[in-house]
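First, one chain by itself in structure tokens, the form predicted on its own.
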Amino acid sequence: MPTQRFAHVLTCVLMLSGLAGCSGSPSLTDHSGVQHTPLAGEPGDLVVVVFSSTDCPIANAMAPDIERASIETTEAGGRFYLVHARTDLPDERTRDHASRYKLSMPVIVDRSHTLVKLLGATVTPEAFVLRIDENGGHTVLYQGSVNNLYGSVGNRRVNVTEHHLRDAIRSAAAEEAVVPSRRTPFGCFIERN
């Protein structure tokens, strides 16, 4: 028993350090400073984390679709965030970029990439819409492109035929299932560190 007790404390030490994770949520901070638990919350909630890059091209083409997509996730109850999957990046940058994109999410930055490990996640833009469970886990509903700007990288379309994130989001919020659950993102590859 004092084996077990000492494991869970050393997890719980590790956590605050960034480490691992007692429930397998981080706290991360915003670029305003607010500290933020995605992958966190009560049985049910609704958690939508779109990785993103201030200078990724295909990700600020798709801005204006990942902030509708925002405000529908809002609407429906859950919590939506923007993360850049960048290790070097001032928070000056960050609200720069959301200001002229007109993001109205938090914003986090991602600079020791916990979240890009944890859901595994390899290009910008990519969304992930999440369901926290019984267990303080998490479900991936959906993995995969924000909508069908681009086909493949370099093959842009004039516009936008398919909302995909949009449309796991009210799939997920009317609790059905997202069909299809994954879809190939195009986009820019997130170096690893």
Second form
Amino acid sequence: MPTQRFAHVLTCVLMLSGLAGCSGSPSLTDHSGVQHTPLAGEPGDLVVVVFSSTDCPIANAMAPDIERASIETTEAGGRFYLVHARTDLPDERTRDHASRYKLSMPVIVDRSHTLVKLLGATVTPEAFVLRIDENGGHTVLYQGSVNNLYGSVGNRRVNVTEHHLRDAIRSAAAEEAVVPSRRTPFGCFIERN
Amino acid sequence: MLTLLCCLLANPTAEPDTWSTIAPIVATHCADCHQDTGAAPFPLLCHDDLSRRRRFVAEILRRQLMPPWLPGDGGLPVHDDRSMPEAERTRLISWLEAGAPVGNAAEPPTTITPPEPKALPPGTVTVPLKEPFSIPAETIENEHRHHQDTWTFVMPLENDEPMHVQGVGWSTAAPAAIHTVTLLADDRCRGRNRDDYDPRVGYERDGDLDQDISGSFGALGVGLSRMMLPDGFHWTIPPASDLVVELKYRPVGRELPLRDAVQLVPADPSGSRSVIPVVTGLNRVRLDAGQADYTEEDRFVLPEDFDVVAVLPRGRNECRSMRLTAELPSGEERVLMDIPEWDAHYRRPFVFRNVQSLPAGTTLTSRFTLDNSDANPRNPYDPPEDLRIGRRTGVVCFTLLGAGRSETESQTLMDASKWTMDRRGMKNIPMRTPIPPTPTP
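Structure of the form predicted in complex with the partner chain, please, following the form predicted on its own?
After this comes the whole thing, all chains and molecules, with the earlier chain placed first.
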């Protein structure tokens, strides 16, 4: 399968969300109160965003694998964000969830669905591996499933035998093409507001 | 337009549904599991619980994934029936698609009160799990490749007298992670020996002991925390027995410590008969990776009259469908259990509302269709692996619980069933699939 590249160039439209940082990239606060602009940074930066939800059994079942992906990303010099695609999630629930599932990465609640819309996320969990471009935009190197635990919604396998996200992170970190660059993610729908 | 038409047909009053007319449907079909202490991962009790995931819930309903219910239409009536009538499913979907309207905006939408857990009958004996055990965050690649996410515990009863039990229950600290609990009484220390061999708490295997199949002394499933035999039937647990309990769990992404316990509801044995298991099914399965649409049958002729009170199906997820029929000497054919879409996750016992009396000479036919290709979305392995598995108690099978007319006849039935399950001989059972190297985490 040829490597497809999806480029999203950020525009000032983002400013409308009221959350845009000075570079035009959305700025959001994580569960420890730290501000992040996930889609901004130095050209060449590796950024991984995984959309999740505190009560989606499919996303939660993959929490340990998501945590391992986050450690690999940081070790490769990249940044990793877990983004809860919920419009109404109190910070304490997010903190509680992160501690119960032993998640160490910054956890962001995308209350206005800014990142959801920008990246076009549809379900949780859904992963994006991005590279920050010269012009301040980004290129999507991989979009899709975290692993093959689910054959489809309602059909869970016993073992994970393919680590789609971690493979993508390794390829991206090694400056290799991510093949395939898209895999259908199975999970709980993100209800757009 | 079509959905609107369906909606109008299904809802005779033709008033568009609002939360006040939908809440009773959710209360009946979802709330039992979808509450804070239930088996499901999130509550479905208030309007917002549904409204904020309405597209997802509608899709799950359309795909018939919820509520979980294995038997097909038109089966024999059973207790704890969780099937959802099509008309109500259609109304719920239409309401969700219409944006989940609240209705009367003047009043705040009501919240469903989840049903109270049924009180334990007086005299119920509770046996707690003594040693601490936690369900791991993820499936552990283990030695018994075919027993993954399965753990067995020995719970000593220390009973000097035989115990007569009409019902069994399981209370758990991890309702969302445990899917099937099956019980066996053991007065020969077979479970203890296996337990001693494994240094950990409990042991890593299924709960079968030699020719005795786990579940012969009751079983529980997702959202089913108690199994009661009909009046006039009980289990007899011999003196000085251990309960050997097989837990099938599904890791939820974080470790969950159990503080679980078995409940034994006492029976009055006078005028009541002791139930025994009769098993019919396949005791070895040999399916190459990629092999699809494989069907095999087993037959068992009852040597005595048999009053069947419950059926417990068993199967791995390479199994797609299973069916149990009884052909009576009169020529009448009765479908005892038909499962068109098997999913081991929702395995549970089915207690018939009416005892099924099968005369001697009745042929029980169990039929299983398996698919070990990647077209089977529930194939446990991706990519599919060669399946070589044998078990004297049955790899895919039905356990029928019931009683003969006398103790002697019950014994004859049970012995014949064990002999039949064993008759193919263990020597023909192929070796276990080799364990592939563990991928580096």
